[in-house]
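Single chain ahead, by itself, as structure tokens, in the form predicted on its own.
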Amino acid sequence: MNQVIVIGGGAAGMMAAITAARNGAQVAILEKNNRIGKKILATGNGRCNYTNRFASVEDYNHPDFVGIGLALFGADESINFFQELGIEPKEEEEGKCYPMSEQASSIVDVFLYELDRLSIPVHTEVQVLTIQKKSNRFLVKTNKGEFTSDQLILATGGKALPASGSDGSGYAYAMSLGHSIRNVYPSINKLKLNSPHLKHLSGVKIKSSAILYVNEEPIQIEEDDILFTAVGISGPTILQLSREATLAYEAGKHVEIGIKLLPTMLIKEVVSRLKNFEDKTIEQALIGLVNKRFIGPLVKDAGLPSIHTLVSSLSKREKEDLINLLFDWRFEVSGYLGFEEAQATIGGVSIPEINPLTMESNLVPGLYFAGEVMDVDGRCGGYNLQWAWTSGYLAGLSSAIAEKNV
């Protein structure tokens, strides 16, 4: 029987522990928080979007690496796993799956039931100090004594939402064992904008599409809710764009978000509207077409005199400038919010140093990785939790059936 220590009692850690125990290992979880599964409770606005029915390799930054794992334990296997524990899936738009109860706590509860059924000890408020490998066994020194094992699984998470315990400590553990860390940044996060209109627009929400421009080139387009904030922009559309926006900004490139206030198919209708409403002011002509709070900023960015200017007094060029903004209103990205509000982490333990079939280290036999501690991140919509289940399953299974090093 392999002795397995799992450091981290989050999504990936609990999956790894349960899988290892089901396959004959003697398992223990070391968790720094006073309870396990804390970050899960915050996912999906408390509802827990625990997987995506359509998850595929193209939804991740390292498709070749995640492909093997998703083929062995993908969305269907995750849904079945949780159904066996009592979670009935509620599938919503774009394949997003939630518990039928619409409570993230349901996911944590069924994990706790299964951990108890399998008699897996969970040691909470344990701060790992050092990890060493001696005589083919791992020695983990903590604030609550020493733990030893044949196999060790690092499932410490990334740095996103540090209030949940994801403070990046796993990177130091990995480096102490010889691994390298790819640059770490927040992902699925809000963006800051350089605009004088943010105070006026704060709180305005629309459902539309946004285009990410990097050095004037369109890179990515997404469509969903967009929310203006006091410092920038948010909403599901922006969260999907945030990864590439963050990396481009960090690389010193010129980054812009183009907002389509109106669908392209309405261009002719807008041209006709301005022609028919020439006796009205710009404000009157746009009322009922776009949110009223957009009108003042649009007029200013188009370089027009005032919202009270008559449409009939606008030149052809001025009308074109106004129309162009309605269909592609550019905002310069001036930064991004940090890990405190991010949902995922870019970067982590370098992928070439990990076996994609087993999640075992290519440098240290018996060391495994699971979840966000690795340089793997996915789109918003259940994909990152799916990777937690996939990698946790592979690490748990592989550590349980591994031959002991003697």
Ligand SMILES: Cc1cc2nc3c(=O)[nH]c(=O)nc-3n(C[C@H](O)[C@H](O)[C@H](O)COP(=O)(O)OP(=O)(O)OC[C@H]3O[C@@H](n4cnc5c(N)ncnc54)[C@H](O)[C@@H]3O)c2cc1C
Given for the second form:
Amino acid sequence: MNQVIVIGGGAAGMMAAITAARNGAQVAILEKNNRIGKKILATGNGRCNYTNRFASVEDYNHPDFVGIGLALFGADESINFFQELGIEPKEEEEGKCYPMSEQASSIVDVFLYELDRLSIPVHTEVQVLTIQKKSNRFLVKTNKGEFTSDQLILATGGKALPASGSDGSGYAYAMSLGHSIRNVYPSINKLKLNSPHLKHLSGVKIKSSAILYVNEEPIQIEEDDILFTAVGISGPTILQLSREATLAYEAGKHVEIGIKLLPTMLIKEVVSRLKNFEDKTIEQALIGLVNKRFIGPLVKDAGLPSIHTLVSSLSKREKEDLINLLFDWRFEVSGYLGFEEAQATIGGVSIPEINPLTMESNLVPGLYFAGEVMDVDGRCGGYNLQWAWTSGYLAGLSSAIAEKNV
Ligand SMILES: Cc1cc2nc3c(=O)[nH]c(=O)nc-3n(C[C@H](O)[C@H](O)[C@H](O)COP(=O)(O)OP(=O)(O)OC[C@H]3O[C@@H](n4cnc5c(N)ncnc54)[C@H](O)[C@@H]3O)c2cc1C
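Switching forms now, from the form predicted on its own to the form predicted together with the ligand, please provide the structure.
Starting with the chain above, the whole complex follows.
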């Protein structure tokens, strides 16, 4: 029987522990919080979007690395796993799956039942001080004594929402065992904008598309809700763009978000509307077309005299400028909010140092990784938890069936 220690009782750690125990290992979880699964409670706005039925390699930053795992334990396997534990899936738009109960706590509850059924000890409020490998055994020194094992799974998460426990401390353990860490940044996060209109626009929400421009090149387009905030912009559309925006901003590139205010209209329809409304002011011509709070900022950014200017007095060029803004209103990205506001982590334990089939370290036999601690991140929509289940399953299985005395 292999003895397996799992450090980190989050999504990936719990999946790893259960899988290892089901495959005959003697498992223990070491968790620094006073309870496990804390971050899961915050996921999916408290409903936990626990997988995406269409999850594929393209939804991740390292498609080649995640491919084997997703083929072995992908969305279908996750849905089955949770269904067997009692979670009925409720599929919503674009394949997003939630528990039928609409409570993220249901996911934590069924994990707790299963950990209990398998008699897996969970040691909470454990501060790991050092991890060493001695004579083919791992020695974990903590504030609550020493733990030893044949295999060790590091599932300490990334740095997103540090209040949930994942504060990046796992990176130091990985480094102490010889691994390298790819630079970490927040992902699925809100962006800061350089715009004088934010105070006025804060709270305005639209459903539309946005394009991410990097050095004037369009590189990504997304469509969903967009929300203006006091410091910038948020909403699912922006969260999906935030990864590439953050990396481009960090690389010192010129980053802009282009917002299409009229997702269902053609330019020629707006041209003809302005023609029909020549006798109206700009404000009157735009009322009923866009949120009223956009009108003043649009007029300013188009360089037009005033919202009270008659449409008939606009030059052809001025009308074109206004119409261009309605279809591609550019906002310069001036930064991004930090890990406190982020849902995922870019970077982590370097992927070439990990076996994609087993999640075992290529450097330290018997050491495994699971979840966000690795340099793997996915899109918003159930993909990151799916990676926690996939990698947790692989690490748990491989550690349980691994040959001893490696
Ligand atoms: C607000 C929010 C909403 C999200 N919503 C979704 C969603 O709906 N769908 C989705 O797919 N993804 C979502 N995510 C992302 C998803 O929650 C994570 O990708 C996932 O939880 C990662 O799992 P993990 O087990 O690797 O890390 P975590 O869940 O972060 O767990 C790591 C665990 O390790 C513990 N730990 C850390 N350091 C130590 C240490 N030194 N010693 C002992 N224990 C330690 C932590 O306390 C924690 O319990 C969301 C994230 C956030 C922040």
